[in-house]
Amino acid sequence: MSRDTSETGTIYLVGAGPGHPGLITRLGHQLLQDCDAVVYDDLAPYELVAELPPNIVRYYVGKRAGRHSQPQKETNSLLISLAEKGLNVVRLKGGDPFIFGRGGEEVTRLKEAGVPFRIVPGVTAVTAVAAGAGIPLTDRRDAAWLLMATGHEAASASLPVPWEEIAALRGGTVVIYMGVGALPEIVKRLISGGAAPDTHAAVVVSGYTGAQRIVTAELADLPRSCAEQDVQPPALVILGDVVKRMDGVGWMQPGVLAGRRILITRPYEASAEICGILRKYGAEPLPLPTIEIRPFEDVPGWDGFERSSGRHGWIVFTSRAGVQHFLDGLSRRGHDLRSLHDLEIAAVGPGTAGALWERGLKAGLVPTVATVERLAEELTAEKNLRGAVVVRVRGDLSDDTIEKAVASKGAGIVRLTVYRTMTPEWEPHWVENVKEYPPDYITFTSGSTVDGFVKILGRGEALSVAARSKVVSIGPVTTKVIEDYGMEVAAEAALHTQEGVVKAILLLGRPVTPV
């Protein structure tokens, strides 16, 4: 979507599904990282907002301690305005927009202020939820027909919902929407225009996430089941013979994180696979990253890479990032990988290494241990590097350990700088929320991630949330900033990865066994 000022914009009201990030159509992510700007709810997955490009302007219009942060009408007045400074605008709703989403009346304004829109649906929390858990809501030995209702009647806004007429139905499932806190009286006049009390139920708290759980009653039972086991929004009422056809077979399956938050602070474009991972022990990744790449256009450093060329030698890569930023500017300037033939090739860790697999090259060396310093030693320790060039790949942050090494045996260096590291501003209510809860566990994985961190949040607060949480490091370097910070590590990954940390995460929460 190009961006035209002289006309007004379109606003594409999108439904991301509830709870798990997965859930958003295809055509609702390709308009998502094609937009302008993306004004968004509380039930939106994190991780589709996190890993928007920093291009496009995010607002936040969900609920803050129980609140709306902003009254409809002044939504509406921000689509609308956004729309006539030629913007071309994602409303992004959880679930579906036009099932108990307030996408009608959006459409509504929309349509009298004359703002082009498109509609994306998505899936809704009905058949999504009741998937998780494996209800079957339609079965033909149970119920023909569904019913959604909604238990959150505005006094002045919706219609009344006909309890006692759904009551007198038989043969159906009735599924109810943001009704627990209504529950004790819905359940009431259900049973008083004639619901047997004993109707199979289910009430399915956090829906299609790691934190989905499951309360079973009979209808009368069930509000004094619900206050026993503190059932807390979202959640949704299933009603009907289907409930009792749950075997345990939905997709969302207890994994052994079940429901832990964890706090991811890679940079965006890094998170996805540890995102990935966690999610697949029932784990609720927050991806706020604390720092962000940008990359470094090294003039210097390039010419000297390329006055290299024909030496022998080798090319040092120490991250992801710079394998990324490098192959990337090696294209920008006509280059391709033969540019690297008299280079042998050495990685800091089986990451990086990996992130060059990925990319058609193999390291030639990776040290046992995967940090700077040991590069460093093997490095100079078993290659004779008198006469040889060394292209150390680097980020703006990085320190001359490596340099200095090389240098000493007499090797001719190249610094080249392809990426920055900037500190990222979080939204207002990213902050606020995990001051107010915080994660579970907090991964670091470089000491730029924990700087970020206490950058963000101010240092008392950092403290604060670090001490409430675990601290999860991915390698001694990080531990040592973690540290001087004041902060307890409760967990160093031993193979400094990704999957690493996750192995350590999944240490941590393991009971200890009686010797």
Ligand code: SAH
Second form
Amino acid sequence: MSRDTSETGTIYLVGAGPGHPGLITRLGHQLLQDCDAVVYDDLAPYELVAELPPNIVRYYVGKRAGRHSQPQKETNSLLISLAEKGLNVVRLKGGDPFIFGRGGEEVTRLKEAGVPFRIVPGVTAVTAVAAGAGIPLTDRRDAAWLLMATGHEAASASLPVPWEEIAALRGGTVVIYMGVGALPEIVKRLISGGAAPDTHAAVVVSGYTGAQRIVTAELADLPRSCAEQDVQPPALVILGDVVKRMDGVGWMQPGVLAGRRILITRPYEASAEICGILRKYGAEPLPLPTIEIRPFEDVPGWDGFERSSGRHGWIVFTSRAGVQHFLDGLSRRGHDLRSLHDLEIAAVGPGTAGALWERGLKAGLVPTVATVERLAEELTAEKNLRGAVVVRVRGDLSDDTIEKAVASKGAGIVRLTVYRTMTPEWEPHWVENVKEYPPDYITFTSGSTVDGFVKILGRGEALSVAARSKVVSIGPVTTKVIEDYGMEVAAEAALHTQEGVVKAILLLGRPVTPV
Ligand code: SAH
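Since we've got the form predicted alone here, give me the form predicted together with S-adenosyl-L-homocysteine (SAH) too.
All chains and molecules follow, beginning with the one already shown.
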């Protein structure tokens, strides 16, 4: 897209869907990948923002610790000033921008300011919630109309909702957005307007997510049931005969990790998979990387690699990032997998071996314990390395264990440092958020993710946050780094992979069976 500053950029008001990152439209997703900047708040699923390429600038306009969302006026000014700089901006909004989303107010201001805009619809909460809860909103046996109302009109200075008139209507479905706070008042007004006290009613909390919960009651009892079950937003109220159709149709069961917030510290490009798995269990992944991997291009090692072509030997990988950046570098230099023909392949553990396998390469040596020391031992144990070449693919933080071990056996070494590890900055609201509401679990998948966590939060805060959550480590090497900082490890993965980390979390959550 254009970054021509002489031209005003376009603002895309994009509906992100209500809570599950898969519910954005293809068009909305494409615009996100292509924009220059994104302006988002708490209602849009954070994974959609976290996965964006690092060159896209993010602006958070949601709630900050201790204060409400940024006033609408400031958001409007931000959008206008970004467009005036020539940037194409996605204004990402939860659900649909034009359903209780203030999208209308935003475009009115944009129009006044002469800023071009486009609007991309989204799945609004009620359609996703009904799908997740199994409530056919307009089942023709029960409902001939669907009415959507806000329960928040007083606070949002909108027109009053005529609850008494709505109460007099029959044969349809009433849906109330933002209705939790004022529920007792709304129910009172509906009943006084003539709604039957035994009207079928449901409140769906965090619909279409693994944390979905449904409270059903007769209308008159709904406020009490919600109070008893501690219903908190986001929740949607659904009233009408269609609610009774839910029986047997409600298919979305809360997962075993329902509502648990799990911090994922590895780089986003390597964490999409674990986020997806955790969501299936109902957890809310927080992809906040504490390390960032950047490729080193044209490192001197490549010439050595090319010169050693045809010599027998080994190529050794100790990380997923190594696999990716080595293979990317290989094709950048015009080679393909055949150039590895004379090399046997070693990988430090199942995660690295899996990354190789995904790219069409099978590791012949994977030690049973995933440490470089063990890899070095097994590599040097029986293999005749005299005169062989060992291509060591690594990052800037890797140590020399492998190099020293194979050199002592007479191998020639080609060192390829294909990536470097950096500490990213967290947006300030994430720092505040994590300090104030520590996640239920923090996952560390390498020593460098632990170092990054401590660097970003500062040692004191890092220790305090870790003490209030459960720290899960991928394996013994990472565990040592965590413990050296003085943090406690609640669980260590038996299998040193992302799946192993998920399993360790599941085991932690399981109630202890008495023996
Ligand atoms: N523009 C959004 C609505 C914003 S108002 C849309 O089209 O969906 C926010 C309200 O939406 C919440 O108070 C709640 O009533 C509802 N909501 C959003 N996501 C929800 C979810 N996953 N489950 C239940 N209600 C949800």
